[in-house]
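In structure tokens, the next block holds one chain alone, the form predicted alone.
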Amino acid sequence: MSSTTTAQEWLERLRHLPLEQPLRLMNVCGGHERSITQAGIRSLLPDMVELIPGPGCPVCVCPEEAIYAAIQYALHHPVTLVAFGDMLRVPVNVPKGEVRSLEEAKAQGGDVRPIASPTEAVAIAAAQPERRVVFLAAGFETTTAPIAAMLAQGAPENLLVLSAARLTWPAVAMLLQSDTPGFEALIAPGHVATVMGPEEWSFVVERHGLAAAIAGFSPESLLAATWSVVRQSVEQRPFLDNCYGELVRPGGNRRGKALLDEVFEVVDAPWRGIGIIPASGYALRGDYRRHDVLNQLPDYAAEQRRRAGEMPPGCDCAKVVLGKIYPIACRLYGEACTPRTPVGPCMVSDEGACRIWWSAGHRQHST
């Protein structure tokens, strides 16, 4: 596959494929969704090709009880709470008048700081060794590998981790095992495949017989992957295509994977509004558990915070994350829920489909 083929040429190739029935493609990654929406790719595709945003937003699926616990640590314990920037504005379900986000906890006097990388958490902990620093670690494999490296290299003992890290593929596997997956082909995330290897997505083809392609973030790579899965579907010859060969290699980043295996174990884990997904979470293992926040601070993730339907009333973020509806079909989109006044997490994160659609100018609510 030529790396010099332009986006326009991929579009022309797509339009010449003899597709005879509608084909729904899920693009898993929030970064993909941002590129697709900003470039207006949906409006350029053949009418029978539909792109559906998938569950690739770690902020959106971060368990409500983890964010609630982080708020309690910031408000009621002498700690510095650090988290990736988007996490500070994600609301939790509490009675009116109570603190509902880390941003509000900061306004109430909590020492809450946004960070952009694990190295910042290390620097903050090293600068104040007498004070515990709690890192709300949300993210997928790409983010979790640097966190593993941070701990393996010898993080300060006062740096504690509240892990909300997740694996990407189990959510897709869960959808494919359901009676209504909602898509017939998959565009897999290139950044995850860079770390974990393309083989992580082979189950889509081998177990479910669906076309699949790994894409990067440029319009050219995304359209190449789209063309590939449509062609596979037309020819009824599914395989896993790598359309991000510049960075994705067989086996992935072996050092990154080794660090993940050394520091974390894979466990069943909750996804906000979705429930427990088997083998989808990362928990500290072995001696690294000394950095687990629960070894030094109370567990605020009580059973009542793990209730079903963890999205606020009327919020359809879970349906958006699972590709069941488009953002504009959410009952609160553009009305009660906007980036200035987010109700659900999908309107907070730059990788959330609702925030992406709003930023691209999609204002009309669809009933």
Second form
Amino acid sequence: MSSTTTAQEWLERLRHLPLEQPLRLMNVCGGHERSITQAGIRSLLPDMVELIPGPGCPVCVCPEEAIYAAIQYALHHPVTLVAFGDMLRVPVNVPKGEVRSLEEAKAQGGDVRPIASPTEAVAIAAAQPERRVVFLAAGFETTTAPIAAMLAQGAPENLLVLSAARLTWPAVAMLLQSDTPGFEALIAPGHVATVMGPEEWSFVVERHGLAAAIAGFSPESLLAATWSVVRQSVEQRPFLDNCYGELVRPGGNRRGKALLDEVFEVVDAPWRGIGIIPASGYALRGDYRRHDVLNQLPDYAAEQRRRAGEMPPGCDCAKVVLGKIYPIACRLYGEACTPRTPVGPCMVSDEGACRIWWSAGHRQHST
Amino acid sequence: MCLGIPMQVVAIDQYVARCAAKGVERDVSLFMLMNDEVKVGDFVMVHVGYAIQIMTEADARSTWELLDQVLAAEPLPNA
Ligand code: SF4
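Okay, that's the form predicted alone, but what's the structure of the form predicted in complex with its partner chain?
Following is the full complex, with the preceding chain placed first.
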């Protein structure tokens, strides 16, 4: 389809597709969810088409243990702790009165600094070669490839990495292998596919027979992808469509992928509140392990604690992340939990579905 | 942190490009694009300070418009 088709025209085309059964689409990208929610796309879709936000927020699934460890480094060791800004307010589960976020650790005198790019971590480490800099590295492939680039290019030896980096597709694979995936078609993430290539998502079609389309971030691209998967489903001819050809090219960003392979290996990894997902985490490989924080500092993540690894009490983020419930179905949404007083990571992060829904004006808890 | 921003390359010094978007200039790493030839004047999609792909000017401009709408709609409380 031509890229000049307007959102209105896509909606018109969607309404003309003879869909006979309800169809649930899952998107797995905070950027997608933001565009969908802000443009009010859900309310414009045909009744039978449901669009569910799924695992699209790396901050939300960053292991609680990793954040806990980062807090301990900031509090008890002479280090500078750097993390993407979103991570600073994510709470961990500790007894009342103890430091429960990196922001609180900073208020207690910890040297905690928000960064917007791995290049800032390098600059901070280079400026103080005698002091260790610990980088709490959470993110999906689009963030992890730049981190790989940072290390491959040659980072200062005093820059240590606490990797909480994750792959996107294994969470979708896990859902599809479960008894209740909760969706029948996939809107695949545009920038992940830009880096990793569209091919990673073909398992959705080939192994599970579901419709799939990669989308960009404009309402037009998201609606083009929506139309594509609905049509694929109606015609029962699933294939992996690419509705973000502007950036997504066969094979992806080959250099970015090569850097990822050089610096990281893929390992089984925990997702907060969800558990271990096979082959879903990035751990430093080979010689790059000299940048592993555990080489030089204690393994606080392994400490036995109550509720380690879990979401905060009462917080339904894990269900939100897996697309089992909409944000507003959480009992705390808009009551105890708002962006000003976030209870869980989904309300802290810009990519979290709770935060995105709140920002778009959903103010009421509703089941 | 997952927001991708298109920028135009103004100058290149090895792996670092001075890039501009809507009047703001920043250093962007080209390390992930080394094999592709990025030239001054090109548009790139930037993610956490790294160019992840080259794009056309038309696509860059439409993404800027989109970002304007997104940012106008949402004042970030803790930004
Ligand atoms: S509304 Fe708050 S408590 Fe509920 S799931 Fe979202 S982040 Fe967690």
